[in-house]
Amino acid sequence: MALLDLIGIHKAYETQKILTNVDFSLHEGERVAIIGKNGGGKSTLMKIVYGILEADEGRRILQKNIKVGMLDQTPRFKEGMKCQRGRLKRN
C-alpha cells in the first residue's frame, strides 16, 4: 500500500498547462528525486504533494498518520533565527 498516491493530476495556470495526467506513488522506504528544467512543474507538483495547492483535476490520497514536510527553495525563518551549517540557531 502506498503512503501517498497522486492519480490523474492536472494543473494549469491560466492557459499554460503545467501538469497533465500525472500519476505518482510513494511507498515506505522509497527515496525519490524530482528533476527537470525550469518551469517544468516540479514546485507545483511538490505543493500538491504537500497539500498547499490543489490540482485542477485528479486525486491526492495520503494514508492516515502520514505527515508531509517541505522546505521552500528560499526558506523564511522566524524573527531572530538563522540557518548555520544545516541547523537552526538563534541570533
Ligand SMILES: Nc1ncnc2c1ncn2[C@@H]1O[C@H](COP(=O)(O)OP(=O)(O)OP(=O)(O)O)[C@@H](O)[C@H]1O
Contents of the next structure:
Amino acid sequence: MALLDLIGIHKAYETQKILTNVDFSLHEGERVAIIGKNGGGKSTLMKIVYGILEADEGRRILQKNIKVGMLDQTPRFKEGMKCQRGRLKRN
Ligand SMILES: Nc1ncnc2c1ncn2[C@@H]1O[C@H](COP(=O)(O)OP(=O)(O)OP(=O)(O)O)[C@@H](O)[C@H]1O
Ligand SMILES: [Mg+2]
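Having gone through the form predicted on its own, I am curious about the other one (the form predicted together with this ligand); can you provide its structure?
After this comes the whole thing, all chains and molecules, with the earlier chain placed first.
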C-alpha cells in the first residue's frame, strides 16, 4: 500500500493545461526525483502532493498519520537567520 497516491490528476491555470491525467504513488523508503522541462508542472505536482493546491480533477489519497513536508523552490528566509551545521538559527 502506497503512503500517498495521486490518481487521474488534472490541473490547469485558466486555459493552460499543466497536468493531464497524472498518476503518482510514493511507497515507504522510496526516493523519487521528478524530472521535466522548465514550466512542465513539477512544482504544481508537488504543491498538490503537499496539499496547498487543489487539483481540478482526480483524487489524492494519503495513508493515515502521514505528514507531508515541502521545501519551497525559492525559500524566503526571515531576516537575521543564518545557517549553522545545516540548521537555521537566529543571530
Ligand atoms: N499560480 C499560477 N498561475 C498561473 N500560472 C502558473 C501558476 N503557477 C505556475 N504557473 C504556470 O504553470 C506552468 C507550470 O509551472 P510549474 O511551476 O509547475 O513548473 P515547473 O516544472 O516547476 O517549472 P521549473 O522547472 O521552472 O521549476 C508554467 O507555465 C507556469 O508559468
Ligand atoms: Mg518548479
